[in-house]
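First, one chain by itself in structure tokens, the form predicted on its own.
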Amino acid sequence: MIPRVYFVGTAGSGKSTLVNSFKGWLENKSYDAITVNLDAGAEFLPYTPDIDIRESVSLESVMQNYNLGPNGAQIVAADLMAQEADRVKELIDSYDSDYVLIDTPGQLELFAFRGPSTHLVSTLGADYSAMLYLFDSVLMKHPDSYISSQFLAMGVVTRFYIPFLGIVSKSDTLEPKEKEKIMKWDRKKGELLSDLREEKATVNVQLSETILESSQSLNILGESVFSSSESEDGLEDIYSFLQKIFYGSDDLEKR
């Protein structure tokens, strides 16, 4: 079975851009990957998907057929997408490739917190799947918002229970001091707690502190990779993570 790699994250975190960049990186190394678009509402993609859910479930058709606005149609489209799981699996299995790069819906909640999505992952092959979770670096510059991002990711992890790698996306947009600070928080949660306590005492800060203290010992998310689709920083680390899971760290045979 070809390894399935799900790109998951909040709207605007750079999922489609990273799918495109990582596919190009693999091809430059003479490896092969196919792309799957699961976002029925995507108006533009930076790559041409090999398998596209929009061919059977499009947001526009759902709006017309169910007399719904864009938000309601997104929900219905996400549920209809799960009904296409067997067909999508059959299409994926018809390819001879090293990786399947799966671009999930732009709205995180449509994929992460609805029952049909767990059915989809299970049908496509959960035992041979991994998740790359994109943290939008723009939302991680302050201790309380950083903790909120981490807490959301923990909720997603507990929904799927497949190998997980956190990706701090668009890291090239960070100032050196900002990147250093976020990396410090990622590696040393004690430093994050210390910086959080320097913030003005508010209910949000107090709640963030409680969440951080209660989750510190679990270390569910591990260390994140800082990546940039522009500079290709971190793509080698993503490849190494996937290779360790699926191929025992051995390099793929070049095609």
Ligand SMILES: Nc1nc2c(ncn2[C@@H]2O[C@H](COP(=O)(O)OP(=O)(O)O)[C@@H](O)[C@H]2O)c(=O)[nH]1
The other form holds:
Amino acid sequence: MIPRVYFVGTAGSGKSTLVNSFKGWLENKSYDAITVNLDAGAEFLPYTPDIDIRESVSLESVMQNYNLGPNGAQIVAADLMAQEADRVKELIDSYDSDYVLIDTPGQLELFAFRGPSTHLVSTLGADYSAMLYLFDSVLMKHPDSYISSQFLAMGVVTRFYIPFLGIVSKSDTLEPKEKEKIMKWDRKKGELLSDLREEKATVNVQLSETILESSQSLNILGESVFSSSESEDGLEDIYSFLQKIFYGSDDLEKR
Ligand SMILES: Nc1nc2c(ncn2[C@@H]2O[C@H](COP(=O)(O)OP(=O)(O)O)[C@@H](O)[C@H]2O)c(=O)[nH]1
Ligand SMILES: [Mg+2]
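Take the protein just shown as the form predicted on its own and give its structure as the form predicted together with the ligand.
Below is the entire complex, every chain and molecule, led by the chain shown above.
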């Protein structure tokens, strides 16, 4: 089975752009990757998907057929998308490729928190899947928004039992000092709590401390990779993570 790699994250975190840049990066290393678009509402994609959900589920037709506005239609479209799981699997299996890069709906909740999506992941083959979870750099600069991003990611991780890599995306937009600070919080979680306490001392801080402490002892999120689709920073680290999971080595050479 070809490894399935899901790109997940909040709207605008850079999923579609990373699918495109990572595919290009893999191809430069002589790996093949096919791309699957599961975002029925995508108006523009930076790549031409090999498999495109919009061919069977389009937001326009859902709006018309169900008499819905764009938000309601997005939800119905996400559920209809999951009903296509068997067909998508058949299509994927008709390719011979090293990786399948799967772009998910713009809005995180449409994919991450709806039952049909877990059905889709298991139909496509959960045992041969991994998730790249994009943390938008913009939301990582302050202790409180950093922590809410972490909580959101934990909610997603606990819904899918597949290997997970956190990615701080669009890292080229960070000042060196900002990057350093986020990296410090990522690597030494105790520093995050002390910076948070310095900013405020409220019940919320106590709550955050308790949740973070248990997540750290379980090491739910692990260490993140900083990536940029502009400079290609971090793409090799993403590749090494996937190689280790699926091929048991982080060897850069093609098998
Ligand atoms: N500077 C910079 N901009 C990025 C990067 N990745 C994505 N973007 C921009 O962020 C916006 C949202 O990206 P997109 O891939 O559509 O996000 P998605 O909603 O998660 O699929 C677009 O304007 C992209 O050009 C990056 O690595 N660096
Ligand atoms: Mg997108």
